[in-house]
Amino acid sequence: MRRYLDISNVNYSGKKFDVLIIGAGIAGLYAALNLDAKLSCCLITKESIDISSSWLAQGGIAAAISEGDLPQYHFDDTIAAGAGLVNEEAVRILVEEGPEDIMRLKSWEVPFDLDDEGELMITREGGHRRRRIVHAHGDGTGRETIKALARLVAEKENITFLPNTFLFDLVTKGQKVKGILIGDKNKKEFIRSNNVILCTGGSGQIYLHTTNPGIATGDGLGAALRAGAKLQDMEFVQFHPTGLYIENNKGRSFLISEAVRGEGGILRNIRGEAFMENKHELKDLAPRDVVARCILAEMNNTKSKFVYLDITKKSKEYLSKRFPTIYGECLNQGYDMSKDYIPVCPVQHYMMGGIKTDLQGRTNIIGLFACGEVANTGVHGANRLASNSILECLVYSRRIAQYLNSDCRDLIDEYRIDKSKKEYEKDHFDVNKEKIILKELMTKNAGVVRNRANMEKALIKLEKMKDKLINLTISSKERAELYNMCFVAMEILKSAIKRKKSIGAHYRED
């Protein structure tokens, strides 16, 4: 692996900030808002603010705020879903501090849904034994939260926002962060900072079918890996049980939120038979890994490409109000949720593994922090509990900001990157073709069900792709994305091969 993707034409512009935040989903925005106003901050996002996994988040945010619920109960459900591989201290922080962050969002005018008495409406999702999910605009929680946070960010004089900006690399000196390289095919720019927070999301685009947006190509993971950051638990890839099935779908998979089952939805096979009754004590609200495997088993048994989700016992008025986004998309595809069963199948959804961090979001690289899906705090273990993802973004991005407020490393020395003497090939390379090959390899060999032989064959093929990539000029965003996707996919396969026993989202049929 090369240290930097492309340093042939770097502009040392002199730009510098106390803190750089890469990613403008909920983790990035919340971190910026919790920084002390005396700290200069640059918030960088790959495209526009409305393109992120956070924006697409439907279900809501889990927190023990309802009467009769306790952080301990939320703790127990999180431990159970994570199959015992969680960091218990990290989970304790999550469930105990999370309610306060929910109340802060409410005070910041995130438009959570309220009942007739003005209290937060709370629902239930898979793996939760109590109702503890708050939501906004029915199934638009992520979108509405980002819109509210973005308005506040725009009012902050200490925050500079850079949209449509691609992260090529983290710049380090020894084990210390010195800044980042951003740019395009023609020019790279070095922005100085001794404190960088990665909030770059996941890498769902390494699979053919994912709920992740097109920007989710593992850029933060790739940059961190090149800088020497430690990755952990990369084998744990979550497949959401209920992606909307569309024949020959070539784009992002549309998610049918777990909240639909939380409001009474029943999974049925193509014969109309409910099949979760005897599969788990929580039936249709079992943890995601369990439900995904049960659906695959039904698909295999009935030789079908999907199963059905039945929520027809609810009225059109209720469904269109509670799930406006899902209801509208189903109508677009020809399904009226109040009358028709919805065809669904498992699709890649979330990375539990990522950059290893401590409880303040610190990595093994001094000055490098990570939060959200790109990070591995240990709160999810082998399988993420529904709606814990945004909660993790809130709690741990705030903790990073609080740490930096009291211990922000000052910029002192100038730094320039040592130029590589290696000459790279400039041959034509069909990036799109190679991306499809990679996606097909991962979908077929590192999906819901895996075995050693297939994973090893896939790894050998990706090693050959890597050998081509490391000798190529990687000056464009498209090539950089493929480079990151390849190395992240290899990390997933190597970790999955190493873990021989099935646990959580990692299921070995051998």
Second form
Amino acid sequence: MRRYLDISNVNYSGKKFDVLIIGAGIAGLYAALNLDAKLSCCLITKESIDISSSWLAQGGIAAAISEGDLPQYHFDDTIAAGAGLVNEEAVRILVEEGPEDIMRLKSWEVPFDLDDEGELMITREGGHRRRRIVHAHGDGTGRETIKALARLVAEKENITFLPNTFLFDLVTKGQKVKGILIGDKNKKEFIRSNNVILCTGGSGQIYLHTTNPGIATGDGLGAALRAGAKLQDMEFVQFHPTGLYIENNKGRSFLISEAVRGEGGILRNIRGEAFMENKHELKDLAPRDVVARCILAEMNNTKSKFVYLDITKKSKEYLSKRFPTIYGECLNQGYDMSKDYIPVCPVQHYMMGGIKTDLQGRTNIIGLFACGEVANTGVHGANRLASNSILECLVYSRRIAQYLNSDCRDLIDEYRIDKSKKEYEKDHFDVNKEKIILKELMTKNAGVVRNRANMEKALIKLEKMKDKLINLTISSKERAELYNMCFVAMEILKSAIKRKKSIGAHYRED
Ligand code: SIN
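Could you switch over to the form predicted in complex with ligand SIN, since the one displayed so far is the form predicted alone?
Below is the entire complex, every chain and molecule, led by the chain shown above.
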């Protein structure tokens, strides 16, 4: 692997900040808002504030805040879903500190749904033995949270917001962060900082069918790998059981939130038979990995590309209010949820693995922090519990900010990148075609059910793609994305081949 993608034309503009945050989902915004106002901060996002996995999050945020619930019960459910591979200390922090972050969001005017008494409305999702998920505008939790946080960010004088900015690389000197390289095909700019927080989200675009937005090409993971950061648990990829099935869909998969099952939805095979009854004690609300595999088995048995989700016991009035986004999209696709079964199938949704961090979000590179889906704090283990992801974004981004508020490394030197002498090939290369090849390989060979022979074959093909890529000029965003996707996909395959036993979301049929 080469150290930098492209340093042929770097502009040392002199821009510098105490803290750089890459990614403006909930983790990035909340980190920025929790930083001391004395610290200058630059918040960068690949496209715009409304393009992120956080923005699309429907279900909600899990925390033990309802009567009769306790952080200990939330802890137990998180450990059970994670199949024993979780970091218990990290989960303890998550469940104990999380409720306070939810209350802070409420005081910051995130419009959580309230009942007639003005109390938070709380729903249930898979793997939770109690109702503990707060939500906003029914199924618009991520979008509404981001809107509220972005309004606050706009008022902060210490925060500079840079949309449409692509991260090419993290700049390091030895094991220390010195800043980042951003830019486009023709020019790269070096922004200096000794403290960089990666909140770049997931890498679902390495699969054909994902709920992730188009920007989720693993750019943070790729840059971290080139900088020498350690990744962990990369074999654990979460497939959400209920993506809306659309024949020949080429775009992002639309999610039918688990909260639909939390409000009584039942899975049925194409013969109309409810099939989760005897599969798990939590039935349709079993953890995601279990439900996804049961759905695949039904699809195979009935030779169908989907199963159904049945919520017809609820009225049109209830569903359009409780799930306005989902109700509207189903209607667009020709299904009235109050009358019709919804066709669904498992789709890639979340990466449990990521950049290994400690409980302060620190990585093995000094000054490099990671938070949210790009990070691996150990709270999810082999399978993430529903709606723990935004909670993790909140708790751990705040902890990073608090750490930096008391220990922010100052900039003292004017580091410049050593230029490599190597000339790269400028050949024509069909990036879009190669992206499809990669997605097909991962979808076929590193999905819900895996086996060694197929994964090894896929890895060999990706090694060949990598051999081509490392000799090419990688100056455009599109090539950089493919480069990142290729390396992230190889990491997933290597870890998945190494783990011979099935556990959580990693299921080996061999
Ligand atoms: C959902 O609404 O089902 C997704 C929530 C999550 O991914 O935690």
